[in-house]
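The chain below stands alone, shown as structure tokens; this is the form predicted alone.
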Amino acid sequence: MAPRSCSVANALEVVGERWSLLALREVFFGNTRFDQIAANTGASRDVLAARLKKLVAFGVLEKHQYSSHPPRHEYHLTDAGRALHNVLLMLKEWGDAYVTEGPLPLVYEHSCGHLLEPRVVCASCGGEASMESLTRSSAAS
């Protein structure tokens, strides 16, 4: 039997890996250099240069040189880079309520003033999107 298709295991193919998501919250910390990517993760060099590969080849970062001598690159986030930003938010979120000890490393706050406490919801009506509030859907196949 052939397994299910599936946009998470599709998904999973181009940042499922440890160092992809890490690399990637660095850039969108701004650290678009691979030397404050590498310490900032704590990946090895060449798996780090595997991953950032691999997300430009997918189009998920860009890759720019800034300097010629030696060679060295920035890396910033395309569309689909930067429409990652929520899956990192709710990651963060599942991360501090259950599996982050003692305080947490990292918090934000939002523009009106409260902590952000992430959540997915319909755009449509604005309620949020809870297992129990889906359905699949006979127009997808």
The other form holds:
There are 2 protein chains.
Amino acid sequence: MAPRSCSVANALEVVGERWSLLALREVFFGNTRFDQIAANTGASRDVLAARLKKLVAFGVLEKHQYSSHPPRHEYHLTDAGRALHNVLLMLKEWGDAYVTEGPLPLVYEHSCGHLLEPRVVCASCGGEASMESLTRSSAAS
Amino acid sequence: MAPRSCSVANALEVVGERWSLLALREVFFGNTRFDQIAANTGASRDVLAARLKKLVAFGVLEKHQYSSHPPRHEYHLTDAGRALHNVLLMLKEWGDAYVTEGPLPLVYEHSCGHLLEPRVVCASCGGEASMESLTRSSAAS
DNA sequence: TACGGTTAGTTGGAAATCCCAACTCAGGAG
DNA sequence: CTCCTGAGTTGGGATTTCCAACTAACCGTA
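The block above covers the form predicted alone; next, return the form predicted together with a further copy of the same chain.
Time for the whole complex; same chain goes first.
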């Protein structure tokens, strides 16, 4: 039997390899240069080079030249890259709740002034998009 | 320099290896048995066995015996496992938007009757938890 | 001109993983 | 007695990963 066709699998094809999401985390933090990303993630340089190349090829990152002599580059998020913020946020939330022990290394404050407690809701009604509230629909886009 | 301590990294330590999230997707779909998961993900049986063992060890899945003669097992989600639904939902959303081509393989309907368009919001104010709306807070839990 | 430093990789070889097919083991079904 | 299902396990080869060292382009300074 052929494996299921699925957008989760497709997404993981692009960002699911080791170090990809951590590299993106660093770019979200503003650490856009190769050496910064390498140091903060702990990825080996060769694998990191391969991952960044792939993320650029898939349009998640863009290579920006910030100096021409000598040629130096920074990695910037594209729209597709920025859209991954929610994925990282949910992973962080889950890690906070079920994996990280002791004080959390990072807590976000939302612009409303409260500490962020993220919730996934339906854009139409604002109700929580819990497992039980969802059913498969046959409609396609 | 030591790599950054971070809940995203901790979460990926547990569910970031290849096949782990796809195996969980199958369990969310109700395919709780080894052979079903193997067939629907395409993972090789040895790696899948290792991943399931790890997910059980970390408390993401539980092994349930549904027949004692012969002994047969199903994998069930724990609370920690159920909490990963948001992560899969966000990955699916991103894959739908930026990777999957052609008609989407799966569309959800929310209990309100509309097709689900998930949004991540702040639980306190209900406002969108966009990248720009978040700042690092020094408060710890 | 020589020397050291920074940035962004690339290379080589050993170690760890992964993939695949075949095999095991336990218990039905016919 | 033989075949079938479910849930893995095993062996061996192909791939990836890790790590340290190396390259290459340029700048600062002396």
